[in-house]
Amino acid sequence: MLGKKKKNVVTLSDGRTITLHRMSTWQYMKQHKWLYIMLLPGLLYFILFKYVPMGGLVIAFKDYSPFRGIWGSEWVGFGQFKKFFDTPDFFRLLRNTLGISLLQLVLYFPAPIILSLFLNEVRHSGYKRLVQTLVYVPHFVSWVIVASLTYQLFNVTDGVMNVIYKAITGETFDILSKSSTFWGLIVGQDIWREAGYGTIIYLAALAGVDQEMYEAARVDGAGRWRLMWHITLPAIKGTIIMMLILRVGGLLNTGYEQIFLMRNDLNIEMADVFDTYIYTRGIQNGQYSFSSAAGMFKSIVGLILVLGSNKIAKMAGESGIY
């Protein structure tokens, strides 16, 4: 209506009219000369801390040599990415990876579901608030200290699990050393660590549903079930879908420390995953092209997976997260 030029005509009661003008960029600078000096400090580390080791990503394409530098070492286009998909491990990890991350999305992922919507029922609510409490703290102790902890009770010589479980049976079990349980091993970590911490956020979004919907509900003669299933599942429903996103794109994200801790030479052929080998490679035997063209694939992947992902549940017409 106005137009295309940047300008706004307002009609006073008096009947004049007056012009406000967009102000220019360089006066709205100006006059708010704070804010851009505080963005420029965060502004640089960005740039210095995540953009520019994006662009050492071109040693993905060359020779590196520690000697010649970044810019001085030769082109070799894919070849690494060519030596990394020829290499037998490539299929050990990513099987690895993906088995993994798969078991944590079958097992994994529902448990904070499932313990929100427990947690949901509970009317006690200094119960609720003690049980919150404890279940949260995992999520605050370090993985040097979950693995120091799941060595302490577990491990065959002194561990209480063994000692308890020899006592009964006369038995002992080992998963610490053995590579058919090292998935289930990490599973079970995480799950211990993180299903707790993880409720916030589907307890934020219940706190939100109205009770007197489940009061309308009850009237109606809806049981505790049908409660639950048509009125706080569809409330979480949007942040089940959102984390699920997330999941997904981070599904060859298995994360550094917490296999590196727990992976040794006995299981290490179920415990290499992507992100161990980029380190054992990379840094430990000093290949740092071929690892790095390792590292872009993995995080491409991982880029499309979000996207994609992303893209999926807007079509299923839900929000998405991007």
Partner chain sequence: MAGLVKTQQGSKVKKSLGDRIIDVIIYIVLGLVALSTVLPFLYVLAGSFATDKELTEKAFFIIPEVWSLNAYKYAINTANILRGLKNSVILTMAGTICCMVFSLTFAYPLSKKHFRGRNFVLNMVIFTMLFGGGMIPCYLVYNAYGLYDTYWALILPALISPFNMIIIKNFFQELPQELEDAAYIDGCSDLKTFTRIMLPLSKPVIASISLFYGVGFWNDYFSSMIYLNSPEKYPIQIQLRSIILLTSQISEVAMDYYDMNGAPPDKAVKMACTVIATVPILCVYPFVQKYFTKGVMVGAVKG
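Could you please show the structure of the form predicted on its own, as a counterpart to the form predicted in complex with its partner chain just displayed?
Excluded here are partners and other molecules; the one chain stands alone.
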């Protein structure tokens, strides 16, 4: 009962019993009230901006009209979903989204792990802090600036890399307008901008590794590579799996702003993904119900991927994310 103490009776080895008084939920919350007060801003943010807007997903099952409102619009059931799956753009969007996401999973996901392992091997604290600061900085650069830098570097006319390449070979190369190079360009930007910032989680996990294990291994003659393989990597295996599960859950989330800024009429065949398609059809063309159905499809697939990958991780003996 709320507000009432609960009792647990423990029997000792000599036959004596001890009654333990356990605090109720309300008493526990009252005792740690400041922690819950600190939790309120984040909780309110998720309620207002994550959960309340979910009520608007009902328009995915309607032929929504702003003039008739959400409840006055005609109910069409799964009609919008059928229309989305039947559109000739669906498989093109699925190919591009999965292609970019899988490439990110193969090339970008290991980058923070490898960088963290190398940083962990640096013994000079001042140099280590300097390198960490330098690799963190790109994360705080907006995608608009990243796109501008990319154009300044690889522009065919006067891009820095093209100027250097032309001075050496007498030719130029074009990766900004070719469809075949778009996926690699996006993943390269991701690695440059986010790999350093992603090391924070792994370095925090490495900070908890018992140093005596390293000392014992060194006494047995283990070198740096064996220490990394047999101690460091197993120590952060749980963190890697947790981040991998979250990454797999976001396979259909390639990011809207970055791709929208880098696509153009020449590479749009390989650049159009679910996020940009939803923006184009929903905001620019006013097809709110259609774009809501596409967005809900993305969210449901992401949920299934998270639950499925978490289940597989648990079956393999790992803790997962819950």
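Computed from a prediction, not measured in an experiment: that's the story for all the values here. Numbering follows the first chain given and starts at 1.
Considering the chain as two rigid segments that shift between the two forms, G221 sits in the same segment as L107, judged by which superposition fits each C-alpha better.
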